[in-house]
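Below, in structure tokens: the form predicted alone, a single chain.
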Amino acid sequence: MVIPMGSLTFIGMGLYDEKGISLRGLEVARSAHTVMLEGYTNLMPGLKPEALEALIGRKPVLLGRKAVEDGREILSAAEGHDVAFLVAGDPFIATTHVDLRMRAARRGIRVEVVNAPSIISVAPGAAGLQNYKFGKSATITFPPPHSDVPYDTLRMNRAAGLHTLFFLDLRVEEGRFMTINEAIGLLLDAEGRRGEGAFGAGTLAVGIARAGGPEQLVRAGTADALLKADFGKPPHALIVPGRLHFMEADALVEFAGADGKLVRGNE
């Protein structure tokens, strides 16, 4: 029996560009036998491949959806060598990476993790909302088919007074990235079909574009107002607040340009 002698280290890259990698992550990547870069579960708007190559001292092997979901190339390399697997955000926000981690462990491959900021940790702070007041998150996906999971999640969270963070669908290999405007449109469509009062044109919402980078944009307003706003380049995320603490209301006015009367109505 061949005993694996290598390792697989998942290294988070943060949200914006190659400078988001931690010093520990950089150290591991530089010392690894093979460096692989996953390029489909998220978009880093400022990432420059040549800058990343210069930073770690070699050109990473770029992997798309098929190679990551299949996993054989990654696991085979990690059975005999130390492999650094670079991913956008924090490694295990994507369930694909969790699956890969379990498969590596089952094959006797030593697994290490170097964490980094993710949209889950950055978005609440960017909007000035308290992270412990968030309920379940959901992903709004491109139709077809139309998924009611985001609407049901929102309805449940709002009933409990909790905030809802929505991840927006992205298909990097197809060049498709859902906008805040499209996400709001889909929630309004769901409300039109369901009619349960979870989301309407006057609902307070917060759009966040390019979170964690120098071009970050945070804007709060009614769903109808944000539906018409220009948030610029992806990636985008959407928050629908629940009941607001007075400090959260003040923060939305200060950080996201919200109307004072609108946010006071959500306290």
Contents of the next structure:
Protein chains: 2
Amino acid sequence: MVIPMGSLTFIGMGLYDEKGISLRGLEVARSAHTVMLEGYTNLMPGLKPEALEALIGRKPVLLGRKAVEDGREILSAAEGHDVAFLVAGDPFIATTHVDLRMRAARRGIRVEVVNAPSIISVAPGAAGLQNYKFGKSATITFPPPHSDVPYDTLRMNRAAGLHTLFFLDLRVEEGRFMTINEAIGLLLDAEGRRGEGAFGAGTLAVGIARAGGPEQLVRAGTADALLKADFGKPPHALIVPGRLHFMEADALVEFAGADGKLVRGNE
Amino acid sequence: MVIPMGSLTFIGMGLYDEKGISLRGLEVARSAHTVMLEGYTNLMPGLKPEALEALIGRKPVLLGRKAVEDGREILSAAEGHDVAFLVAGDPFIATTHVDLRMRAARRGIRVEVVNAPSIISVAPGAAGLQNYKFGKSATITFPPPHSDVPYDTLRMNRAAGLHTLFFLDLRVEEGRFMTINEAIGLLLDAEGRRGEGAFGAGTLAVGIARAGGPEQLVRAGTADALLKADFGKPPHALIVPGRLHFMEADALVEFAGADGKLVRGNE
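Got the form predicted alone; any chance of the form predicted together with another copy of the chain too?
Following is the full complex, with the preceding chain placed first.
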């Protein structure tokens, strides 16, 4: 039996640009034999490949969806050498990374992780909403088909007074990114089909564009108002709040331009 | 009216040591007029004050709980100068930070944020559990009083097949940190009082110690087994899984030493 001499370190880069990497992440990337960069699970709106290259001191090998899902190129490299694998956000939020980690472990490759900010903590914080008041999250995907999962999740959370964080579908390789407007349109469609009163034109919602970067935009208002608002470039995320603590209501007014009367109605 | 010339930037440092700060965070801290460090909301087990000082190029002003909750020292400094405020984890997970941000905004102080890894994304990832399968999270606090919130949260989540992430109480200034063993003991106590079958000696649980650092330890087993396991130094966190996807079950075996039969029973 051959004992692998290499290692695979998953390094998160956060949400915006190359400066979202941690000092530990940069250290590991600089000393690795091979640096690979995943180019599809998430969009980092400020990432400049040449700036990343200058930072690390070499050109990362760019991997598309097929290469990451297949995994063999990464695992073969990591059997003989130290490989730094750069990913957007925090690693292991994507199932593909968990799968890759498992396959590496089974081959006897040493696996390490360097964490980074994730939309999961950044979006609630940006809106001033309290983490422990969020229920299950869900992804709103491009139809067809029209998935009922987002609506069911929202209904369940709202019944318990909880907030819901929605990730919006993005297909980086096709250049398709769901906007907050489309996401709200799809929730209104689902309400039309289901009619269970979990979401309507007057429901308070919070749109978050380009979370975690200098061009972050957070706006709270009725679904109807957000349907028409321009949030600019992707990526976008959406929160539908449940019952608000008075401090959360104040935060939505102060940080997200919410109407005072609207948020008081959700307290 | 005097328009403040300063700013307040909340900078997350992640979960382990000074190398968890992002490149952007370090840049902002180095160029700030004043650097303040919050010393109580979370424990960063590897943080060495002298290493942080060497990195930033000056000694941060260390603030205890009272100074942060009071906030006046921070806000006064930020009215005239650029203040970098370093916090453990990702900012705005703590309510105190949201309150401080709101007060700064009301005084006309420019507020910026530099994000960092949070236990909210790191713990699920470390266990190989899928984020969108988590329900509401809760904190298990030191009694007295015995809070019913953790048990109620668990009962609700398990009924929906969802995982539950528990933050464990820590009182940094008193040097008290709840262990995974104590947390499990408190959930078993709650089951004894309530008897609704949400948690028992045979329930699958996952203990995570020192998440996000090189000494991270993740162990899955029955409540009974974890009650006696030694997880070492704080901080600790606990996950009680709901229904497992087969890939999650595999991950718990592979990354957390779970018994194959035990996790199959939760699929």
